[in-house]
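Only one chain is given next, in structure tokens, and it is the form predicted alone.
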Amino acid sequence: MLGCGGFVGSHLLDRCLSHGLGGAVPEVVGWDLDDRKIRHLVHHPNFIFRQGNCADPDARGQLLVDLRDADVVLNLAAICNPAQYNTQPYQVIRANFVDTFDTVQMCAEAGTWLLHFSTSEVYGRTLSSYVDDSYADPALYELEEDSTPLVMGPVANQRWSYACAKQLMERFIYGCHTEFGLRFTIVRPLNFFGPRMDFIPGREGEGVPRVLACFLGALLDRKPMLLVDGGMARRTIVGIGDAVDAVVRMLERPDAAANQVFNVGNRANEVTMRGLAEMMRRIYADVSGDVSYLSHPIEDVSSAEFYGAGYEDCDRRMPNLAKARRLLDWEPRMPLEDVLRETIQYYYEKYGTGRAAATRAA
């Protein structure tokens, strides 16, 4: 599992040591820089943890080991922070394809599964933005993973160099797999939310997070929440523990999901960000306990102004998930309201009580 230690895959991870797949615990080797949100299993004794880069050349052998003697490598690690992707899109682009292609290249000499994480980005924008009658036709903005036509912006919109590197790196998985037989799995998350998402500004790193952390941390410091360029745009959210079934799932059913791109989402959870904004407030208004949350100031600020030039938002993100339900037997289950109440349940007690704001003074 390579990014055992992400938000995704410190939960994956959770999930298979202590429930197991399919009856049995399996035996797992993680990699990752961090142990931060995996500390509590580090000593389990199904679990080797490599603390290092595995894109590292002098992880290069231990790493080859480690895929010829597995029955599924899990691809975890990138960089997926809206942020950096105009910011820093050298390093987006490396992290996200140049440090792959390795790994991918070995999967496919070793003939050892690739359960590879994907993105949502990669469908771009919708073809409803590029037309008048907006949102009329379902077949111009929802998406379909073999079908939906994946458009980007123009090269000076930077914040496709995400998106780019991650398609460019299914073609390349799929063109192993044409050419020399490599067996996969693409996943393409649309908006996992749940405990240990992201970093808070100030806590756990610095920098802006994606909109989840952006707006925890404005609730936690009393500072207004941003909405870039007004909040129309809508996703989909799924609660992290219906995305981990998901791909429980696929590990549990390798024949049904060999050679098989999946979007795993919820659809009923859409919302624009300026209702996710509004649903936060409430939520932590009732979490703390303090009514005054419920009119917790909410500011406009242009696209521009928060990320930096070459930035450009996708208008909407509506999964088709006829395949994850017809091969894997899945479908989402948490509303919104409760994904959103157990995730900052956890960030309130982490950072928000009155024993945290004084470990954080002291």
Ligand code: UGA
The other form holds:
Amino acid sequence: MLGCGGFVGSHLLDRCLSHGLGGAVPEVVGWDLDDRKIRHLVHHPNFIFRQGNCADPDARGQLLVDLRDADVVLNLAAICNPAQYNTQPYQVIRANFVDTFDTVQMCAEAGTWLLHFSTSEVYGRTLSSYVDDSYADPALYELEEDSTPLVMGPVANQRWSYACAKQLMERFIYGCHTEFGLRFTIVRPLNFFGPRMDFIPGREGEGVPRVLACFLGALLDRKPMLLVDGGMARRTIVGIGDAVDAVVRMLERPDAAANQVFNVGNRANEVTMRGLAEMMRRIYADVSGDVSYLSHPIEDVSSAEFYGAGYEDCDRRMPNLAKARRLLDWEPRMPLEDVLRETIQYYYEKYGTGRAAATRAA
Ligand code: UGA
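If the one shown is the form predicted alone, what is the structure of the form predicted in complex with this ligand?
Starting with the chain above, the whole complex follows.
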């Protein structure tokens, strides 16, 4: 598992090591620079943790041994934070394409199944956004793995550096399948939410994380929640537990998952960013017992101010999930309200109460 110490990797490890796969606890070799999200697992008897950068040339020998020995390689290593796409496009393209190139090639050479985490961003903008039909025609905005066009903006709008690198990586994997018989599965995540996502600014890291951590940080710090360009962008949000369940089904059904691309999301949990901010402050008020949060400020900010020049947005991401249902018998279950409540509760217990006590003491 490359990138085992991130948000998704840490939850996948939890599930595999505590519940097993197909009735047995697998042996997992995990690579990551950072162990903060998996410290509770590093001494598990079925887990070997290699702390380091798997893309480092010095690590290549060990990585090759690990990839050859494995039944499946899960590649989660990525830079996937929109605040970096237009400000650090070199790093973004390097991490998401160049650094992954060798891994894919090694899997092809070793004959090892590669389960690669791509992104829903490869779809880019919807066709609806070009015809201004207010989403009248689902065929113009619904995202289907094997038929929907992948639509990006111009090169100078560097938001697309990430989507483009990820798209090229998908095409490279597919090419290795065609030419060298690489067995692959590609996952396109659609906004996985849950505990341990990203970093809370000022507590777990610095900078601008994705929207969940931005809004949580604002609530914890009693600062306004900022809505980029009016908060009209829509996302479908899937709980991390449901998402991990989809991946576990892929691992348990290798024949069904082989050589397929899967959307993993939750159609029922669609929300605008304004709607998300309003829901989060209501749930935060409930979890904290502090009704003043019901009117917590929500302010508008332009994308140029928030992200800098060259940012553009994906307007809507409505996944078609028929393939996951058909081949994996998977259906997401957790409603948005429950996903947010579980996540807010986690962060409130971690940071909220301590902060409140510190404020009272002060
Ligand atoms: C990101 C990544 O680019 C994808 O690779 C990944 O698949 C996806 O997250 C995901 O979590 O699955 P995006 O949804 O655009 O894509 O990331 P966010 O930073 O969470 O932004 C969501 C929306 O909220 C955007 O419209 C953004 O402008 C807005 N936003 C963000 C705010 O309104 N306020 C904020 O404080 C932060």
